[in-house]
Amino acid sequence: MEYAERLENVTVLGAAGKMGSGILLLTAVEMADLSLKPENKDRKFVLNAVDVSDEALSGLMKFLRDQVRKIAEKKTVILRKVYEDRGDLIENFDIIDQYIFDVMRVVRPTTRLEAAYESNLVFEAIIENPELKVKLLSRIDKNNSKKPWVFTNTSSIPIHQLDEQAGLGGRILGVHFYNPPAVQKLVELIEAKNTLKEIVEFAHTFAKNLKKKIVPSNDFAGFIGNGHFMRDALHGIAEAERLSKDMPLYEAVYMMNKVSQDFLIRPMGIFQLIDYVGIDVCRFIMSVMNPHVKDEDLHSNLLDRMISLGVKGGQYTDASQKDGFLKYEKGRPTGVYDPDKKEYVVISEFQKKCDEKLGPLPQPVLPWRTVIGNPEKNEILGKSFKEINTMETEGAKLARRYGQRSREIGKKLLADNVARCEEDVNTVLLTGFFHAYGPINDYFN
């Protein structure tokens, strides 16, 4: 079966949910792409968007609409030529709504899991339950006659035991988009050990056409993304802790915040990070590594106790932040979780006095937005870096024990055949959490 073929009938699972919603429009502008093209005039692409709520899909359908205009907005000339023996569209407005209708009419938004029964691929974005996952593609499995490939977006779960317990034969993916799945450059893929050659083949072109940033991971739970972000989580919460010893719980957490935002020159800090995923995600991530790791405990104390505060993070379906361990306004941390009072603290109340224990950040003081797109961004971070590793404050100190065990973490993916090379350690970093600097480097002594 053919790239073009292949794509005539697509099933998302979870099509409405966070990364569902992405993976669906970028699905249906390639999908809708083909259409247009003259030798595919004579095939019929359907995607079906599979959810649970009607009135989640009928949002899907708005955010849709309104994604699919900014993208033909930004393509007006490319689109021009595609309608050129379209006499009637002569305006830009003429042909931008034409292509909305074009990418709108490829999707079927229905809460019947039937409609995947013809699909010959499926999309699964289902939260992140591996006993779900796996009764809902064997039912997918066991009434679809064409066999469909499976690309599933777990960010955790071994693609091998999907394979096996779903009874799919290799003909399954891991297929791990990055959150927002329309914005964000890398996709992982990763290979069970029976998956089809020929999948993972289609999954290089797609990705490829899609403009996505490909790192091959080996299939072991968490993979190389949450096998270091889950670690790195741990290490912040753990120093956290330690600190608390001498301080309020509140006071170690914004420090350490601070530390790995502003001294590492992060794109945000580790309880903001935890915050942005979940704090339960977290936990239900950590919850599915854990068997699979021998040398060591994927479990906090905690995240389970914020979590029995009713405590969890995320996100609105607006895309804004939930409160966590922070507390949020117009996006901003404004305060830290007290568990022992059940309340927010103000961070400006004690900030100064937090401040002053870490002591002063190496100068000139180098935020992560003046960084990242820098032309000579290795000697700045080489130069800054430099600086900590001489300074004797707190701050530097839980610096570079933060910077030298995400380095260590880096380094066991490698020895635990996780990742295939550093290089594909640190583009996950870089590409997929924006760090201005991939974890294994030479920055910290």
Given for the second form:
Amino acid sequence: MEYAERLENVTVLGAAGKMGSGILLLTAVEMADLSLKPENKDRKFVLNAVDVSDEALSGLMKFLRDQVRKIAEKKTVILRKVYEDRGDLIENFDIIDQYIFDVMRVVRPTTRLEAAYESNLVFEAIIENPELKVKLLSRIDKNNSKKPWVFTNTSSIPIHQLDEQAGLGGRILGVHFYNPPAVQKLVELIEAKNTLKEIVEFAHTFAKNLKKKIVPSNDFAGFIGNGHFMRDALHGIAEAERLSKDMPLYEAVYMMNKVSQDFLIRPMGIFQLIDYVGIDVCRFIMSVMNPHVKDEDLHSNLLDRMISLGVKGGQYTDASQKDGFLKYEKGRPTGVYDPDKKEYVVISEFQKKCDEKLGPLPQPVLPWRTVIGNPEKNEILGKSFKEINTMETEGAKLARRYGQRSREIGKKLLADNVARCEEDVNTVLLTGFFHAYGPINDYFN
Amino acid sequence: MKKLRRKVYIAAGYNTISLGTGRKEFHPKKPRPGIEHYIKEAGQATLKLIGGSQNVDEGVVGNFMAPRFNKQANLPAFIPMIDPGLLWKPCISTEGACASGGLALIAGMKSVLAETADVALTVGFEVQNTVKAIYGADILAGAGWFQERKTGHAFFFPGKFSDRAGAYYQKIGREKARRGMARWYGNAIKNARLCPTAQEYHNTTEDPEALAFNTEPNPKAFVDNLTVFDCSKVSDAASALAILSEDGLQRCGIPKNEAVEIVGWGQVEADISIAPEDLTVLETTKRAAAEALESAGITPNDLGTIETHDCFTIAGLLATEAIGLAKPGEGADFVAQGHTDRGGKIPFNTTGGLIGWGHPTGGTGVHQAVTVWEQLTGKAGDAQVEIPADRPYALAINMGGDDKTVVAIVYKRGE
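To test you: the structure above is the form predicted alone. What is the structure of the form predicted together with its partner chain?
All chains and molecules follow, beginning with the one already shown.
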């Protein structure tokens, strides 16, 4: 079955979710682009958007329309050529509207799983629950005579486990997008030991057409992305807990968030990132990964405690940030949660004291956004971190420990054979997490 | 040679800021003033300078595409909104694409010449940030022939002038042409930084000329031969002035030396359905400029400053040739050698022109006239250039579409 034929009938499971909606969008655009090629004029392309709630699917359709418009506006120059023979489409207005329609008409929103029984390819992007994934995938596979291929967006469950338990016979591949899929360039491809080679080849073409950067990861729970992030988060949490022996926990959380963002020149602090992903999601990923790791315990009592207090972070459907470890106003942290008092403490009340404890940032202060696009960033970062290495302030010490631990985690991913090379680890953090530098570096040696 | 039956002056000029990307006040997602605001701000400022609405005989408004950008037609009825004293007075609107403002000047001038008015309040405006650039390109494409829209570029007018640039590259060599274009951009930014109402007033690029020269066109996302630095931006702005007879000046209490006199003009129309014979020649501009200079009885060498219609850098270069300052194919060098700099042989576009000050399409012709009035009467502030005593004339060229509707006017300070 050739590429276009494989994509004639596709299902995205969990299509209205945070990841599913992005994957659906990109897949719908790819399918529509195929449908507009003259050689495919006799093919019918169907993309089933399966999710559990009609309401969410209705929201999904609005999201799709808005996003496809943005995509169309960016590629109008090309689209005018695509619709060259359509005499009725003259202005950009006409062309963009037609393209939106051509993408939307590929998509069939439905709450019925049966839609997947006709598909050649099933993209699984439901919640990170192994039992549920296995149940749905095996049911589809039993009822689908086409022996469908499965792409799973799991960020933590070993692919071979899903393969074996759902009885897919190697017709599965981990295709792990980063959030939000439409924006993030990175896709981790994870082959299980039995994954069919033609699926991998197809995935490479697919990801390339979606203009994604592919990084292969070996089939170990968490892969590269979460393999680093979860351990990195646990380090931040452990450091905050250690500091909290001498200060309230919320102050320690503030300090570690600042160290991981401002001292390490990252796009967000570690607690903000945990909130962004969701405290509950982080805990869940750790719980999925933990049985598969031998020499460490990927678990945090603090995360358990936060969730038991109903503080979960994550995002609202409009992509704005819910409160978690931090409280947000217009996307900016303004408070830190105090689990003892069960309330947020306003940052400005203790900020000065904590900043003094940490000591000054290296000069000149380099916000991440000024570094990330700078062609001379390696030199700039080198200077800044060199200064951190000479400073004896609390902030510099914490930053060094953090940078060293991050490196250690990166090295461990290699030692554990999760990543195939150092470059792959660094690429995942650079492109999937928008870090300005990879964790495996010599800055803090 | 045309002889004007009586003297015609312009005075009391005013420009709003040119709002759009580049201005610190501009935020694409925040609400912005509508056309009413711009027309009123500019119109009221001019009324103040001419002693109030009772001195006005007639209103003229120049605009290109309010029916699409703002879903608004019947623009003459916006003149009385400026001031209740204008109610029931005759008003008219003009449209000739980006030369709509120039046509407004011509309309006001003709009323004064016809002796049906001694004072014509003239406003030109466009408010274009109502749609994204990709849709704005459709709207502005109305300045071209709609029969060509289907085969045209997504960015229709940049596409047209990209073709002109491509032909010019072929004729004189790409690097030479791009050097001239980069210098043109550099001058536009440097001049705009001296004018507080300019869209590029806040531009802080250290070396804009080098930036433009080192940026390569990206045909996948834009056009083949131009970059964003070769193009005027999307602008919201209005300009206003008064067109007056000698009686009108007296009525408004404006001394002649506070006004500039229209001493020559050329208004030339080409056939919109006929493609230019030579893409490297602005034939209509050439004819309009020649007519204007001839009717003023002067040559290009008598000009102290020029405002030309640089919707694209290439249009600026080609204008130096069309006016006759540079020989065919030598406009790029003429610019690159600094002759059009503010300290050069003949300063062009002294407040930034369309690329630096902004291009509120239907308002641009009036804006150019305001700039000329400021320069010739010493009111240009930091942007003031010296007008040599032996070259007291200024030329303004306002072009509609791809060199189709062109208005050229020669001015001199009133005596």
